[in-house]
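One chain comes next, on its own, written out as structure tokens in the form predicted on its own.
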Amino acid sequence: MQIFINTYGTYLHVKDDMFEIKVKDKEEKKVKINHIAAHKITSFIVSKGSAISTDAVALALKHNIDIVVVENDGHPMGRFWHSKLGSTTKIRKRQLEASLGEEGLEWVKQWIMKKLENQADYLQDLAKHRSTLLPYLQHQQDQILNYRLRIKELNGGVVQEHADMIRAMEGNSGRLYFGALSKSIHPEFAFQGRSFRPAKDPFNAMLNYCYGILYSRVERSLMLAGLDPYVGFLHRDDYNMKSLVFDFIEPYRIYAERCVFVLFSTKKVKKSFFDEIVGGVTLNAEGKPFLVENFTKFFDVQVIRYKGRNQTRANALQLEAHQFANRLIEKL
């Protein structure tokens, strides 16, 4: 179970060897208290404006529970995590070797090709129920698949030799894809491409928040698999840049996009979920719990077919991270 703490003034501490969460209820002017056993929790996602006791941090570390501190837009700022590697150092050594060689290019191609394939598949799904947009959506889909083919045909050399080309085709595909999503949504919520920090419209505000949750989940999966989140393949090794998280997340961005689009297209999103800020909009105290509840259900509860078995999307992500780590050390 993932616990999201979004309410200003919430206090997380320990009582009777259990987590105790105190939340101030402004309307009823009293404090609500919940007790949760540690074995039922996998992670805490905590927004700014909350307090955590060191006993709560220690209990979380003891039970391998992730505590992630996030910005108001859901982007993770940092986390409390034990100092163990999670696996053998051989994985990290091989990860570094792979990132610098021809093998790295093949991994990057797989991740980006899967991302573009997901985008094309989703446009195909949308076209089934939008007859007036069918020719347009098919055209966008075909162009995205053409970019995917061009990436597939890249051969030889290391990632750095093809990085600019890959980023260009990925960016062009993204503009086609999000343009198509905007045309497919109710005109009231149409948007002009991607925007962040701040989001310029409600769709991007929700999508950015979901991506933030996904970043933290991808990072956790990589660490549990024994991988170093900072050693990436395509994204640059800038200061404090979790490059592998930004590489590995690409095939899974579709989870956030499908969840958010469905909420808009089924008219569940209200304008009251958003506040205007300088230069854009942000999710407010009404909108965040709504989105978190729906995305958590989509990601952690609903099942998909994964390699012949029913799995939650969260489990599938974790299995893919372990498979990636195992593939790396198979070459030893």
The other form holds:
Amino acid sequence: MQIFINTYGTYLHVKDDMFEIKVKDKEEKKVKINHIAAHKITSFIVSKGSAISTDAVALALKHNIDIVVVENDGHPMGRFWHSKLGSTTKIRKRQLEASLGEEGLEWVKQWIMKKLENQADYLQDLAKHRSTLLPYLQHQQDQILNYRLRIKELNGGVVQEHADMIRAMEGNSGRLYFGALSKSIHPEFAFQGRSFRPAKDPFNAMLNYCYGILYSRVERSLMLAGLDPYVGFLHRDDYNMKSLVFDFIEPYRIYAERCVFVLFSTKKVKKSFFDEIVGGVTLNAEGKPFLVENFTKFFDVQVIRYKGRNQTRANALQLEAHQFANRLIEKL
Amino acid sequence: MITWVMYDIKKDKPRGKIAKACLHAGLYRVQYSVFLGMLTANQQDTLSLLLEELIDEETDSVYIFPMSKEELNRTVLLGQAFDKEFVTDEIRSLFF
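Structure of the form predicted in complex with the partner chain, please, following the form predicted on its own?
Entire complex below, previous chain first.
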């Protein structure tokens, strides 16, 4: 279970070897106390304005629970995690090697191709119930698949030689894809492309928040698999960039997109979920729990068919991260 | 497995310890002396051994009942009910 702490003045500490969460109730002027056994929790997602005791941090570390501090839009700023590697150093050495060699290009191609494939598949799904948009959606889908093909045909050399090309293809198909999503959504919520910090419209606000959760989950999965989130393949080695997270997340972005889009298309999203801010909109205290609840149900409860077994999407992601790490060291 | 733990304990001190042990095991308190939650077979064993040490066999009793999901769905709850999804760990995110 993941615990989200968003209420100002919440205090997380330890009592009797269990987590105790104290929340101030403004209206009733009472403090509500909740006890949760440590092994029931997988992570704490905490936004600013709450207090955590060192004992709580220690108990979390002991139980492999990560404490993630997030910004208002759901993007992780940092996390407490034990300073162990989680696996063998061999993986990290191989990861560095792979990121520099030709092998890196193959991985990058695989991730980006999967992403474009997901986008095309989704447009196809949308077209099924939107007969008037069918020709348009099919056209967009074909073009995205065309970009995918051009990435597939890249050969030889290291990632850096092809990076601009890959990014261009990725960007082009992103524009087509989000343009198509905007046309397929209820006109009231139509949007102009992607926007973040701040999001200019409700769709982007929800999508950004979902991506934020996804970033954090991908980072956790990579760490658990013994990989270094900072050593990326396609994304540049910029100062403080969690490059591998940005690379590895690509095939999974679709989870956020599908989950958010369905909330809009089934008319579950209310105007009251959003607050206007300078230059855009943001999810408020009513919208966040709604979105998180739906996304965790989608990600952690509902199962998909993965390698012949029923798995939650979260488990499948973790398995893929382990598999990636294992494939890296196999080649020694 | 969904597990019910209910007890009747005479002395205050062991009763308090038993309640804590149940909470530690990850059960939720649905009445003063009734706990409910998901336990693995191992966790249930551990808990029963722990509780066995705490009770006075002459005066006290602890009952541990396993129950299937289907049976839980057929239970009748009157008055202050508990959240069936919550006690079966189907709620994966909590907001504070």
